[in-house]
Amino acid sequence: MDLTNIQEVKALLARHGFRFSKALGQNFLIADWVPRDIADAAGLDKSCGVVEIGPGVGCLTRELAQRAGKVVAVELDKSLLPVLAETLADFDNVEIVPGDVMKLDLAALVADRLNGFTPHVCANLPYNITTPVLTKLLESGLFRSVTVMIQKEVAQRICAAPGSADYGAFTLLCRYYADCELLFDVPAGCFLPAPKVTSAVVRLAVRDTPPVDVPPEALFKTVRAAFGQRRKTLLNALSSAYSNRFSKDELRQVILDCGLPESVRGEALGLEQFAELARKLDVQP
């Protein structure tokens, strides 16, 4: 069975009595080069154990199986599990798991399920859980690699340059925990039903240790004082957060020993100016 054509892919889920779900961003690939070259960014071989998110009707589990060792396939809708019956039934390395990503432990997930492998993650990840999704993996520590599938505004957002539009806190987030880099993008007319918007697939290699030696919850927390109003300058931004600690005056004085001028806006700031900020104001969680 082809899983990226259209008249099976239908065929197949009018079987099982499948109705799509807005609720759940549920988007199916019907271009076979997608879910190729997904699995191909991903870099994985036989030693490698896969989290997959929202697998669909399979088509990039498939090619993700014949890559890696063993691939764990997170499913939520229970409408789809025996879709996935049918059209995994002839791997045996790859294991369905009902459940929410956001609810599932994941480091037992990891001990359980893919023991023995190293773990990446590869997805097609719906538009409306990606940000939580990755923060969670991100931060969880189990995975060698992110590579997933998200809204191209988004990706851009992973990826943007201090100072421009599309640059954040969720910026500064990824960056922290992975070198990210933006491969390429996959158009609206690629799935069913199509989505109203383009789509671009982002890798995230996620680091050895962090790029700046400070506490994340310290730096985090200045990053997010910093955005939390973003047309505001920094010094600005900042007298808000923290006007309980520090007056405006001090807080200035902070900003010009990082060596930035007073009217300076967070969004012009890289990891390691934040990192200093952090430092220097001491912020505990």
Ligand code: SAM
The other form holds:
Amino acid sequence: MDLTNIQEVKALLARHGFRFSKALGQNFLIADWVPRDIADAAGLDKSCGVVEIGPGVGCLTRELAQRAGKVVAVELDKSLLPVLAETLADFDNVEIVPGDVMKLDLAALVADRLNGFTPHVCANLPYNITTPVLTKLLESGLFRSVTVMIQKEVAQRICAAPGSADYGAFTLLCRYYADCELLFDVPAGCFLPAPKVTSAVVRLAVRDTPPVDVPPEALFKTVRAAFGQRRKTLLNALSSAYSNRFSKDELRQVILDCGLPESVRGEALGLEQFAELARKLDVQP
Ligand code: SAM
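Which structure goes with the form predicted together with the named molecule, now that we have seen the form predicted on its own?
Below is the whole assembly, all chains and molecules, this chain first.
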């Protein structure tokens, strides 16, 4: 069965009495080049074990199973389980795990089901959980790479340069954990049903060691403070967030000691500059 042929997919889903759920971000791929190119972009071989989030009817799962040693696909919608049992029957290296990826113990999943493989993630993500799921995947420290299709707007935020409108706290979180690359766009017409937005594929190559030497809690506290009040100067944003520990004059001095102008905005700072600020603000002597 061709899992990207719209007529075949519609017939398959009708036979199983399946109804699309908007809440679960169910937009299935119906263009054969897309799952193929996403799986290629993930850079897999038989030593790799892949966690896929949301296999849907299994079109990307099949492509991953052909390239990787093993695929563990987590699917929340129970009504898709009999569909997947049918479409993936010929693959002995795919395991379907029913459940919500946000509630799953990823460390246990990898230890129990991908033992002996190098763990990666590859998925066409449900768009409503893009940011929390990427945060969870990166913070877990479990995966060598994360290759995902997401809304183009979020992909642009992940890969944004300092000073641009898309640059923000999520950019810095992704960059702290990974080298991030926006690979290609996928038009809405490649999905059933078509979403309202354009999608894009990003590859996050997870770093072996963090690019800056500062505890992540301290770094992200400073980052969140700086972006919490976007149109304010860095000094005013930090004044609100750190008022219980520093006077405005002390914060002004910290900013100047970092070699930054007093009028600078958080949007202008790179990861290294945030790390220097965080060391001065949060790391106790
Ligand atoms: N991989 C398929 C494809 O590319 O055609 C389907 C992708 S569709 C955008 C997202 C999939 O994620 C759906 O199958 C949906 O049921 C599933 N899903 C939604 N929320 C989930 C969650 N919290 N945990 C696991 N799967 C989820």
